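Next up is one chain by itself, shown in structure tokens, the form predicted on its own.
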Amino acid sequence: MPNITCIGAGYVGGPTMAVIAAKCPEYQVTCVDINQERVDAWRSGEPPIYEPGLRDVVNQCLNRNLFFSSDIPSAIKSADIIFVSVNTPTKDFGEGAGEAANLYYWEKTAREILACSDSSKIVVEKSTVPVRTADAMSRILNSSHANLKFEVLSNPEFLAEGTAIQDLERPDRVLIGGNQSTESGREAVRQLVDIYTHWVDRERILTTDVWSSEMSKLAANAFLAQRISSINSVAAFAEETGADITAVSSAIGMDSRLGPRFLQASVGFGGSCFKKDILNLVYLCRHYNLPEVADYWEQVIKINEFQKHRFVRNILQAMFNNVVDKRIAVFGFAFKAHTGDTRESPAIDICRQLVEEKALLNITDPEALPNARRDLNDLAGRVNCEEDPYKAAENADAIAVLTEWPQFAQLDYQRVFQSMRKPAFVFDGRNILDHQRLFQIGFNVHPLGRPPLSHL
């Protein structure tokens, strides 16, 4: 059986590897990262990042079929299968800065890998990338050893954290693009999708050419991203109408062609991937001349700025125009419950413009504080983590959830408020609060797309 390799241990790579190695035990599977103190996590089976139910997986194969490295070079040249997740943010200079992907990592590992290679190689794309990256990285591969052929797959990863472990061992479906026009590339397809069936059914693995498979990825994102745009842009039109969009988000998921998934109103999207995704795919569109394309999906990331800064604006006219020195407890930082990430979270604007009109913010999370310290550490004398959310709230004017951890529903509101000053005021940025309950309590509640509850 061939040896597999992925170079990068991040949220998508060390989960990715841990499934594939706990499903396929007859496989070695190493995992490869720069960064030592990344890898020396994985080794020690406390990983390096939350997600449910990944320790155990991890753990159950860890020093059996399944291995974490630094030794890049090694484990390049002992593999038969290598899986590529670097991280292609967005770039911050030059031409299509702002938008475009810095593909710097991604074309590095491939010159890394031809420079370590002296056996040909399946290359498989798992990093989110544009359109027609993988012929580049195909040409990079092929371009110096004539007696090596590297076939490049593009397999995207459709994973949502919190959920990642869950929608490995379940997926909705495997895409695995590939050169169906000869031998080799459909022995290289053929050789991936049996490593998927050892669990996951075949009809559920698409096979497809690779352009086909990079945009699919990219388009998915988008629309996902698209369905939380709408609804929240619904969500401020709910407000000023007196409409409450939770029964207008029951009534339109009800609809068999549309389903309810990703039409909770909320305080606006993030993580790693979306924001990112469709910036690329304005990018592509406007560099392939199709400026009323790349209006359209831009206007997704519009609506989820304009989300966080509305949210902000409801806090300052509810609490009298003016936060100066008064205390916000800010249930969650993570972008989303069930993990502790919080790149591009909707709680790093809001924060940082609640700062900017001198609130004092408590903030508390139950995986995320790290990050949030990280994040705001420019904000250090105005910006507390407090791991107790009945902590965090005591002496505050107000509640802002910013994460829908399911704990804080649970907690005795009766407590919350009897600590807090007065008026005291909740802004559910997610919904998830019994808001007549808290209102019974004594809370001024400010629901998002739903009338508020107030007693002044």
Ligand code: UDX
Contents of the next structure:
Amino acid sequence: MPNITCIGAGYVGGPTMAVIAAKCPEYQVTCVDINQERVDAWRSGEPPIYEPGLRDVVNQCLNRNLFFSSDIPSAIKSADIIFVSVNTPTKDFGEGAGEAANLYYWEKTAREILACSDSSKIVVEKSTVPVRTADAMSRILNSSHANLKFEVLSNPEFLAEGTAIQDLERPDRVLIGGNQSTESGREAVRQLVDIYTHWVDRERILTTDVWSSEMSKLAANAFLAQRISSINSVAAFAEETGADITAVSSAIGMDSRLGPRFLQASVGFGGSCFKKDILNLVYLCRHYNLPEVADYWEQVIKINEFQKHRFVRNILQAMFNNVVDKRIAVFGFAFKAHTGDTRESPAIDICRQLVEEKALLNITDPEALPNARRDLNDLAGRVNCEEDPYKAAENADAIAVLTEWPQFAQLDYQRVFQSMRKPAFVFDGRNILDHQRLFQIGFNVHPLGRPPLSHL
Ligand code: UDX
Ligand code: UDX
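The form predicted in complex with the ligand is what I want next, because the block you gave corresponds to the form predicted on its own; please supply it.
First the chain shown before, then all remaining chains and molecules of the complex.
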């Protein structure tokens, strides 16, 4: 049975390998990372990331057929199949800065695989990389050892954080891109298909050429983000004209051609992928001389920035155009519920804009406070992190809900109201609270994409 190695034990690599190890007990799975602290956490059975159900899956196979290590050369050497799941951040220097992907880690990893290999291997691209990267990888890998053959496959990961384990266990589809024109290419695809058929129906496993697979991942993320920007743009329109975005979302979503998901108006999308992948798409379209296409997708990001800014502007306007030294309880800092991840979280920009207006912030979040402290550490004097949402709201002038954690909807708002300064405001950037009830308690309620309920 093949030995599997994964390079990069992050949000994608860690959960993916844990599920493969659980579903394929006869395979030995080793996950390596340059970050020793992360490796130690995985090895202890306490994953370094919060993901519902992950700890159980890891502990089911840890030291049975799932291993974590920082010895990258040995893990490469012993592997038959290598998944590459290192990060591909946006480039912040030189050509394409701010848009193109920084492929430094990917290329470094490819060279490392080449240097440490003494047998032929299948290399599986898990990281989202711009189309045609696998081709570059293949050229690097097959550049020197005439007697070794590296087949590069694209197998994009579609898991969403917060539901990673269920997404991995019951994927909508698994996509595998490979070189269909050679026997060794087809054999590599077959080997990867064999892994997934341990728990995924064969008809849900799509095989294609490498380029189509890479492009599908970029396009899927761009479409998902576009839906959010579309509904958020309609939310802005609804607020101005007195419509209710929740009713509009339901009405749109009942059209079976559109479907109900990803129509939740919000303070904006976050997460490590959407913005990065769209910027990448924009860069590539410009590169291929398709400026109209590039502008089209760029607008998805612009609306997202607008939405965050608009939320802050609404807070300011409602609070008499002044938040200087006013205390705002920020409910939620993670980019979505059920994760502690704050990469590209809309909360980062919103908190920074509020502090620019000289507000004082009490941030509360069940999982993301360590990351919030790190993300805003330069604002320490004006930002305070508080585990207990009741304490975060004490003496505050307003509450701003930025993450849809269900526990925020279950608080005793009568008690919260009593502890706050008056007039007390709620800005519900996720529309998860009972607005009528809050209004009856005495709050001035500002939902997203719906008319405010105000006593003023
Ligand atoms: C990453 C990419 O960001 C995403 O585009 C892709 O789709 C999947 O992989 P994620 O797992 O969320 O997503 O990133 P992160 O949690 O940062 O994990 C990457 C890991 O790779 C880190 O733990 C990092 O230490 C490790 N790494 C990075 C290496 O082991 N070697 C390297 O050379 C670079
Ligand atoms: C996304 C893709 O869903 C996944 O397939 C891909 O592999 C990685 O990127 P993720 O970023 O983990 O996953 O979370 P997702 O559930 O897609 O949410 C992204 C952002 O959109 C979050 O900030 C979320 O709050 C926001 N969102 C989502 C909305 O604002 N409204 C919605 O209706 C749905």
